[in-house]
Amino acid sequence: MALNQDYVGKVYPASPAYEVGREKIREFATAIGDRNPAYHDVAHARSLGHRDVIAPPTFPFVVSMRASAVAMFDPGLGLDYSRVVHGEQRFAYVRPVTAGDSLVVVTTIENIRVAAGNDILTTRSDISTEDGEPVVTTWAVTVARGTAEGTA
C-alpha cells in the first residue's frame, strides 16, 4: 500500500519531554566506541566551555526516533513498518546536546517520493529545550520497500 502523499507537511505535537543524563550520554558514546572525554568526564567537558557532558553528534537519534514513532505509526500515513529500512541521517546543530538537557521534539512530515517501486519517507524532527531554545534539527530518510503504487 503507498502512503498517503497528504500526509505531506503535516505537523505532530511536542513529544513529551526526554532528560538528558549524564549516563546515557556516556554509555551512547561507549556502544559506538567514541571515547572523546567531552562525552565522558564532567571536568573536561567544563574545560572546554559546556556545563556538563557533552551528547556525541548523532545521539539525537535516539531522541528523535522516539518522537518521531507518533508519524511512523499513524494509521492515516499507511507505512508498513515490516518493510521498512532506515535510509539516511542527518543533522544541523544549533549546539551541542548536553547532560540536563531537557529536549522536546515536533516532527514532521517533510516529503514522500516514489523511487524504484519504493516509497521513500523524509521526517524532520525540531529538537529543543522545554524552554524552546533550538538545539538540533535531523532528517530521517526511510525507505518502504516494495510499497509504491503498483508495486505490492
Contents of the next structure:
Amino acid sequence: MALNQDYVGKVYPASPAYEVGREKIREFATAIGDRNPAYHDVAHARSLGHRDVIAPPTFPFVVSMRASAVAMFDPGLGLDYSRVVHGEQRFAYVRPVTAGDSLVVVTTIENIRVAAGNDILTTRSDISTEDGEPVVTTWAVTVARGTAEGTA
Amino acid sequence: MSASVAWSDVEVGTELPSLTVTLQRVNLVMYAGASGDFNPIHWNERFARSVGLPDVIAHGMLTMASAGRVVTDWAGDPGAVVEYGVRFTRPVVVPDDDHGATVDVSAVVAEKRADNLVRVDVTAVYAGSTVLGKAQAVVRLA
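Could you give the coordinates for the form predicted in complex with the partner chain, as opposed to the form predicted on its own above?
To see the whole picture, the full complex is given below, headed by that same chain.
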C-alpha cells in the first residue's frame, strides 16, 4: 500500500517529556564505544562550558525514535513497518543534549515520495526543552521496501 | 563549547586522525539496549536470514555513531558539532565470531565557512566498500 500523500505536512502533538539522565548518557556512550570524557565526567564537561555531561551527537535519535512512533504507526499513514529500513539521518544542533534536560519532541511528516517501488518517508523531529528552548532538529528518512503502488 | 582545534590551523584537505572501529555481536546487543532499538535484524541471525540478509547487521545508527567519533575525537568538545548527517548505503554485517566487523573511518576538511565553521566529510569503509553516503559534519572550531 502506498503512503497517504495527504499526510505530508502533518504535525503531531508534542511527545511526553523525556528526562535525560547522566547514567543514560554514560550507558549510551559506552554502548557506542566512546570514552570521550565530555560524556562521562561532569567536571570535564563543565570545563568545556557545559552544564553537565553532554550526550553524543547521535543520542537525540533515541529521543526522536520513541516520539516518532506516533507517525510511524499512524494507521492513516499506511507505513508497513515490517518492510522498513533506515535510509538517512541528519541532525542540526542548537546545543548538545545535556544531562538534566527534559525534552519534548514535535514530529512532522515532511515529505513522502516513491522511488523504485519503495515508499520513502521523511520525518522531522523538533526537540526542545519543556520550557521551549530549541535543542536539536533531526530528520529521518525511512524506506519501506517494495510497498509503493504497482509493486507486489 | 570549546573545540581544541583552531579554524585558522586547518585548510581544505586537512585530514583528521583516522580510526578503526570493531563491531562484535556484544556491541550490537549493548546498542540495542542503550538505544531501545530491538529490531531483531540486529541480534537474531535466524530472523535476519528470513528477511534476506546474509547475517545479523549493525544498527545504522551505531555505524553513524562510530563514524562520528572521528569528528568528535578531533574537535575535543563534541558540543562543537553543529550538524551531522549520513545516508545508509550498505549494511555492516556482523558475524558471530571472535573478530566481528571492522570499519575504517577517515575524514577530511572539505570546506571552510564563516564563523569558524568547517565542513568535514567522513568515509566509513567495511569489507572494501563504503557503508555511509554523504556523511558530513559541520563543526565550529576555536
